[in-house]
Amino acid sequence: MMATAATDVALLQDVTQFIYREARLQDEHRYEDWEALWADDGVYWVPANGEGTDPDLEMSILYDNRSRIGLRVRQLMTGRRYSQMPKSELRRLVSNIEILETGSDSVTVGCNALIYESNYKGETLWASRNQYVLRRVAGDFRMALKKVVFVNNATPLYNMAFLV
């Protein structure tokens, strides 16, 4: 799609605000609000062992369709995720937000993220490159795809029992 510089700036601003909101909802463990950000056909993918090109052919840390995303949220809300008792304190830094592609009703976005996790075991930093496909729905965005590629995804990742 051809866009003017003014629409590019406005789109980048809208996308940035959406990604910041998503990060805040995750950090605050607001699972239902986070789930509401997903499109009905959303896919949540965290590849293992590299950049990930096809989740149907490669091993994944996480590969959820929309139904599985809802189940994951309901599991987090049971209070029986013992690895998250007490819940980790989380804060995300999101940077390098780039619009990679625009379509008639969607935009593909890339960004870097650094998650700081603090819990009774100590502190952990999780670094990733994230990719989103966002779809416009009723004046807001919905996530059609969120792909999180951890920098160290070829090594064992211990007890990551929160939303990334």
Given for the second form:
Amino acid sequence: MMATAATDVALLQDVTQFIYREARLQDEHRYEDWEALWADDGVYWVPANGEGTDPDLEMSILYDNRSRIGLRVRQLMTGRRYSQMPKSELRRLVSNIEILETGSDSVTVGCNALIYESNYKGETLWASRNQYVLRRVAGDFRMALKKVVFVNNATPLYNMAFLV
Amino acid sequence: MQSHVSARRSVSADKGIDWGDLIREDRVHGALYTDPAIFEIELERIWRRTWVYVGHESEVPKPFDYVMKSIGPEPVIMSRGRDGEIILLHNRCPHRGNHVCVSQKGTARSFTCPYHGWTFNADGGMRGMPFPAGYDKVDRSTLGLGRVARVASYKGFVFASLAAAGPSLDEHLGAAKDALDAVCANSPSGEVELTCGFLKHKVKANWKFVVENETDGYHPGFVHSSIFQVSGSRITELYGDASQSLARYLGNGHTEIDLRPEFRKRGEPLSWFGTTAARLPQYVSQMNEAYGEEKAREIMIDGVPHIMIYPNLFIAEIQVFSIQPLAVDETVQHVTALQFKGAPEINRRLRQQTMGSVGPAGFLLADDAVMYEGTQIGVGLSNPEWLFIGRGRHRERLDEQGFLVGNATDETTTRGIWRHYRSLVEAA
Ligand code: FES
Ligand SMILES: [Fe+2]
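Condition change, the form predicted alone to the form predicted in complex with the partner chain:
Once more the chain from above appears, this time first in line as the rest of the complex follows.
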């Protein structure tokens, strides 16, 4: 685990740039560009009622395999996904980025995120702890897992039909 | 054990309300969705008086299990007593009113109030208070947790009424019992379970918009066209102008969209679930074993009903919703996947499809939510003042059983709901 400091800094920088790019694509509703960030076996998970024990047994707000991620994107692109018409105005801040684990072909990353949403209902803030498993692919990363744990995910929540 | 609840809030706000002025056969007034005084009357005469769905027995499988539920805006603790009975308690300490339970679920032989340490048995009875000498000559039997006046179950579905007297649950459910029977018949064991936790989806809209939408067969082809298009779903056929499905009013506010005519036309088992018998071989053989091939085939063609049991239990083929009003313009839908006891193969698919469809990010329900919220904003505007609910009045008819039915897209359901509503709010 004790790689050289220089390697750590370079990796953290790459990871951070990737996560910032993902955040921007989500904020700007660039659905297809965002979809391209996923690995072929990617899993997109937003648990309900806590950290999420077993998504195969308990209800999650969102638990998409790769094909369902594609379905989600295609639905958003129909122009009739009414829960995003008009689209939410979004800007999110991502911080506290830490590399939690470095494997031979992937890194596990933790961070905090705060999404500001403005829509017809008014303003909503969404705070979460995020976890990524990023796989190294051809000098870049692909998301093999993105898990978003909203701090208030056990309470009743308004629509979140935008990408979180 | 006394109930402190029913007489708590007396409503004088309805002096002068002529309900017939607001509710007509083909129109309802927008104020019914926006006026806080009307919301208070509804709490008193609907949510604190009639039978309300609370939860399912499978959520508290063992003695002393409990789970936090609600009756209208009010939280209640649903627990299982020592002898297996279902108990509903108000989460309010009889001393100074603090809550005695802060977790959403668990197992507890007693509840202790954190403020001054009063302790209560699982059935709510007073168990002890610290420094008891200070309560010399006080009758402890009057200092238990409030117990919900009436609790009754049908097929594991637990209902409650905060009023000590009134129609029985049996009378209230009426024809809806057949639908609950049909739900359970789809399980090879004859039993359903709600065991995978709830999504809580909040909308800025009056609860009645949610209730009415559940059996509004007019909207799916429009509101949900995006997901039907990209998923290649056949659901649009069920809610088209040519659909043979029926909108039915079952009495007592209960409504359904009966999709069986369309499913029977297809004649394919499990088509209701968007799949085929070949994809769920284990479930199909369990069903054949339980009911015999002929009966099993009929059940698997008809599927699970799409029924709104007034005022708050909605069963939509693969999922179960409980509707909770929080304020005149705020409502929560608690939703989970229907699970058939002892049928893991289909249960897995029921969970996956439910997760995709419902909740704040659901392919279906997120789009319903913006319609509730849009209508809520709309009824706050001044012109026109009324909502038109007359669709299909001219073709309404009685079915063989004497229930009022309309075409799949007709507002027969909505009109039935409003007739019942009026009878409830007019009963002072
Ligand atoms: S408020 Fe509960 S013990 Fe005092
Ligand atoms: Fe809908």
